[in-house]
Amino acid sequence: MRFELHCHSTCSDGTEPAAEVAARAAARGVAVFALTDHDTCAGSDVTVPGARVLRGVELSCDDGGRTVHVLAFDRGGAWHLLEDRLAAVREARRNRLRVMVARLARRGIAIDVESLLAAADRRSIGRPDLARAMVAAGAASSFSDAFSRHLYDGGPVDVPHQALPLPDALAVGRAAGAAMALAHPHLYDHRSALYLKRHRGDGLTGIEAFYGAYDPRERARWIALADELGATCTGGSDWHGPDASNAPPGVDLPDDRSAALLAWLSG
């Protein structure tokens, strides 16, 4: 069965609107779909003909200064609890952008931040939006120019984003009745096992073993860890758009893994 449980649209850092992401998933024969933009569910009302569509989100979490991404999926519980917490996270992002625009002003660059925020609506907003606004205003020659001179990590305009502490994110996800999985475990290497062992009781019971960019050897590594720890294998491409270097939407899981994943998603 073909799943797409990790993909992004213009509601966060993808390049295509949510409806286009859904259309591409449908064209690829995806049977179970969830749009998982960063810290927002703004595009989750899309339809994928012939597919089961779930509400999903990729939570940006902090673990002692390290960023950890958790995929959360709606199983019909109190999802509004998670939505409420994400609204607070998005408001913090909006205030962060206001501070960065004020820092740009001190460097002689004027950006209308309130218009930028109004256009974003419920979409998660951040430095890429500011970079595009700078290019449109003629304050930067390109997206990369905006980052290399002003917006880079620790740069003169950057303001660190305060992500949800991992235990807090898992607590609200568990209260919401969400199914939660560790995204792209290769990014955390050996810490992936630590996260799953430490937080299984907090609701972190899945791992994205079928990640679109994995070769068979890498996939086997995370399947083995899932089996060792009794975690469910999830699958997704982490697609951000047609110009991205990652895999196209949709990953195939064998029948036994598909059945286990469907049961996990149903709670």
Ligand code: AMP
Contents of the next structure:
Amino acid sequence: MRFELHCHSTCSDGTEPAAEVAARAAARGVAVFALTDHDTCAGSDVTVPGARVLRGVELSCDDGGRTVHVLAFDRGGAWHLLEDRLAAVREARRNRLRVMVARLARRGIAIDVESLLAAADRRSIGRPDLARAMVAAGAASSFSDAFSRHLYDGGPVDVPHQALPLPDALAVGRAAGAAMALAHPHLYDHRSALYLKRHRGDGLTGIEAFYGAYDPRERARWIALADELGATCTGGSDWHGPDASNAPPGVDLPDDRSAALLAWLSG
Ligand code: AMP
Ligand code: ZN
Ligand code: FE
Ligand code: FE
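The form predicted in complex with the named molecule, contrasted with the form predicted alone above:
In what comes next, the whole complex appears, and the chain from above leads the way.
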């Protein structure tokens, strides 16, 4: 069965609108679909012809200074609890943007922050928005020029963003009745096992073993970990658009894994 439980639209850092992401998934025969934009569910009202659509989100969490991404899927619980918390996170990011714009102003670069914020609406706003605005204003020659001269990590303009602490994110997700999985476990390597062991009781009961870009060997590594720890395998491409490097939408799971995943998604 073909799943797409990890993809991005222009509601976060994808390049295609949610409806286009949904159309691509439909064209590829996806049977179960969730849009998982970073820290927002703004695109969650999409429909995919022929597919079951779940509300989803990719939560940016902090674990002692490391970023951990958790996929959360609506199981028909109090999903609004998660949305409320994400709205607060977005508000913090909006204030952070105001501070960064003030820092740019001190460097002689004028950016109209209110129009940027208005355009972002329910989208999570950040440095990429600033980089694009700087290019549009002629203050940088390119997106990467804006980053390498001004916006880079820890640079004079960058303001650290306080991501949700992992235990807090899991607690909210749990209260919301969400199904939660560790995204792209290769990024955390050996820490993935640690996260799953430590936070299983907090509701982190899934692992994205069927990540679109994995070769069979990599996939086998994470399936083995899931089986060892009694976690459920999820599948998705992490698609960000046709020009990004991720696999195309849709990942096939064998029948037994598909059944387990469907049961997990149903709670
Ligand atoms: P923010 O969440 O606002 O801190 O923005 C983080 C995003 O900025 C990342 O996901 C990247 O898309 C982008 N980014 C960070 N550093 C760089 C860089 N050096 N060059 C280009 N893009 C970057
Ligand atoms: Zn992304
Ligand atoms: Fe991610
Ligand atoms: Fe992602």
